[in-house]
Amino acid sequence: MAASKFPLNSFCGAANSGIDTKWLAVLVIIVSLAVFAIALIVSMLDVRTNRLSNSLDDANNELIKLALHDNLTRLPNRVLLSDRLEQAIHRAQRNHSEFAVLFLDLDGFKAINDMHGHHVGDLLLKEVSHRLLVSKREGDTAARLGGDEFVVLLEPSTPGISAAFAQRLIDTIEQPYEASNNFLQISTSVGIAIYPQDGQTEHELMINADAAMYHAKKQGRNGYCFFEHGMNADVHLQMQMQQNLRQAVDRNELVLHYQPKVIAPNGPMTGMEALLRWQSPDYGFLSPDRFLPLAESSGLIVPIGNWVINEACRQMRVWYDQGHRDWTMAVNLSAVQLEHDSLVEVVRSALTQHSLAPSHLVLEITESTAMRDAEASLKVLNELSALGVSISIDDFGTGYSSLLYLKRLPANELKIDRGFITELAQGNDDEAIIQAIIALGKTLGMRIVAEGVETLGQQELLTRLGCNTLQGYLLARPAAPDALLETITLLAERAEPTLVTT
């Protein structure tokens, strides 16, 4: 309006002829309140397209994150790990310096896993993950590959201070667990591969680390182990082996030998023991102590397991009907086994198919395995018993047990372990340590079982301790069915009518 300019004695032509002046008012209001409103429409709109733009950028940080990290435990996965391990790599080529790539696996997590369900075995993945980040130092990579294996990436570091690491990180995994109430221990296996030697790329690294992990468990797990030359070859033909173990049972290459066990001191035969073995065409006749730890590390232990019991009931159910109707048939349970929800229910289809009473069949267990989680193996092996399957306690004496679980396990038999029996001779330790045995297994009302008995004088001194029965190459060695004839026909011959201490 400033800028407007009017002549002297100049008017409006519309004053009086013009639209009226009320209802330019209202058109000037009109007016602007459209062009407030427009105005604000248009802010709100950029305000929604800004918040629009922030919500993408976090829905796509969301799925970069959800992509290099692992979806339960929130670790780095393999793909941001190898990124990492890159670029520690160049760091090292250009500072001339040393790092470590740790590979852990957990021990027996696969048994926690089947026994108390994914759910616990979930958390007690975040439980170790969480001890993991804890012990890792800042600027340390703890990864999770899948399952139960982790990586370590320490960077720097040397074998000292890797060696070190690898110890601390073994005692803190292995302290107790909760999950869901239940209490859970853990233990881990670890390799080391220290760049460069161990390995110049990504690659190299981390299958050297998983063959000096794998070694470790070999040696007795719950340890550490750095790499050395020559491990791939091992872990080539581990793997390769247990690839064959995996086909065993569907081409009948497992069969089972059985040792008898006689009354002590020469018989007559009371039962046998069923003894795996596995006629590999690649790798030969293979016993147990080859090929059982490859099955329990690899879970294969369960088919495998169920086998032999079907096996074992069908051998004796054959023996049965030859008239040997007073025999037992022991089959040995692992760990694995014990823990395994389908147990009960494959010792009973074996009775049931091969028609075989419960009472021709004796199911041995570690002591320290029904041990390792006593309430458990309890409950476990009631519902055995309460099929009528007799329960015995193996290696008895070698492992840690409280007596007060002792005696609640529905065991029917107690078998000394053989490293009392190789060392025995009269007024020794292992003497008094046997005599101990038998006398708490008799008063828990069990028959008491001496394996490895291989002299003459072993024979005689446990008859007179009080074993009621003897198994040992002394007596017959382990032998396919057709080879125990004239084995078994050796043993009636001479058997004798004997006093057995009860």
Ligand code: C2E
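Superpose the two forms; the largest set of C-alphas matching within 1.5 Å is the rigid core. Given the structure is predicted, the values throughout are model-derived calculations rather than measurements. Positions refer to the first chain, counted from 1. Compared with the form predicted together with the named molecule:
A movement of the C-alpha atom of residue 337 falling short of 2 angstroms is seen between the two forms when the two forms are aligned on their rigid core. Relative to the superposed core, residue 142 undergoes a C-alpha shift of no less than 2 Å between the two forms. Residue displacement note: residue 172 has its CA displaced by at least 2 Å between the two forms (rigid core superposed).
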Given for the second form:
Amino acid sequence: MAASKFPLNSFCGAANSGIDTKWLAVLVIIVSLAVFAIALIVSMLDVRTNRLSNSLDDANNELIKLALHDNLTRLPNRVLLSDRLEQAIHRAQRNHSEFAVLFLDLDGFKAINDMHGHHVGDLLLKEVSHRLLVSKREGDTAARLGGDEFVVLLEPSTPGISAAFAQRLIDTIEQPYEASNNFLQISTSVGIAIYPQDGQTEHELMINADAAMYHAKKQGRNGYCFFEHGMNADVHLQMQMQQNLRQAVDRNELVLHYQPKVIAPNGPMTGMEALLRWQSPDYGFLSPDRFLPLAESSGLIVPIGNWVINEACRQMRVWYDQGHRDWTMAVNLSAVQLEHDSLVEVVRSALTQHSLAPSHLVLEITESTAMRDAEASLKVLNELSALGVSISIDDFGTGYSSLLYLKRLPANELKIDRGFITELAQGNDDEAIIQAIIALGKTLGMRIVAEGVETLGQQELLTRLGCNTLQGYLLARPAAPDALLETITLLAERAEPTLVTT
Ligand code: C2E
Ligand code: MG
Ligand code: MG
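Let me have the form predicted together with the named molecule next, following on from the form predicted on its own.
Once more the chain from above appears, this time first in line as the rest of the complex follows.
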């Protein structure tokens, strides 16, 4: 204003015909207020957008967390662990440092789950996770792979630090738990793999830590084990074997051998027991103890067992047609088969397919199999028994059956475990045990079979003690049907003079 100069006689043209100053003031006020209002609205909108984007972020983070964490325990899951492992490998490469992967598997968790239910199992897993979290250092990762398997990534770490940590974990996990008024105890086995010497990649480190964990289990559980080269050879071999076993049924590599059961002491024969063999192009001729555990742990025992039932019935039909009208065919069953819903139907349809009366089939279950889930087993065994199939209790004397349970089992036959027979010499404890088993079995109305009879002495004594049926190398070794022709004739001939009926 100071800089402006107005020459004399100059006048403002707008003063009379221009905007009225009053209106100008009003206009300026209105426009300014409008500008303020718009600014206010824009800033309010801005806050809302911000809030919206924040909550979107939150939801996103929650989703990521869900995808990367285990639902039950909230520990990092396999995906996040894999990422952390990858980062750990990068860091260790850069810094030329070491880190450790600890693979944990609880000992006997399945038993707790079976006995107390999943709810208690879940509570236990949560508490174990909590103990892992409080035991580890700030930057370490404790993850759950699923089931009762956990991994702790110790970074950085040396063998010494890892061993001390593993021991601390074992001691912590071993402390008692309280879950829904149950006091529980559980132990854990730990396998340790150290980067870089025990594996260069994430995959190698994990399977080697796993192999070391298996080793810890084999050494009696509740301990830790460092990975050593050679340990995973076992794992690879097992995986390979499982693959091959999967194809064995289709490739006709499974065969049944049969071992006669004879009336004590010498015959005649009452039937056969089917014993599974695997004629593998890769591993040679394998007896069941070489591959049954694998078949059971992988669930392959169900299709394999179904094949056994069918094949044994087929062979029984062949022998029946050859005139052996009163023989029975015994088939061994695993616990997994007994727990599988289809068993009764599989048995029924095998009998129908080969037009066999159910009385020709005996199903052998070991005492411990029958005890595993006593009530469920009882139900299935009752159904099978109602079908007309006989039930035999195999390897009797090795489990810890309760007499009450035994009484409820619809079993017709007791097979005394080979262990007692092997040691059998007159006058020792085994004789007393066998006498007791025979007395017990007879009271329950069961037929008594002794398996693993190898000597004349055993044969004589068992007959005298009252065993009805004998089975063992002395009488006949298990063999393929063709190889048994001679044995069958021989047993029939031998039977005549010393025929004992019980
Ligand atoms: P198990 O049912 O108790 O069968 C008796 C085992 O003792 C057989 O071994 C037989 O060959 C062997 N044996 C028989 N007599 C004698 C003898 O005088 N002396 C000796 N030292 N041994 C004798 P194998 O064939 O190796 O079968 C082992 C176990 O595998 C069987 O024990 C049975 O529990 C299981 N098993 C066999 N076949 C099958 C199957 O098809 N399915 C299932 N689930 N298990 C099977
Ligand atoms: Mg058997
Ligand atoms: Mg047996």
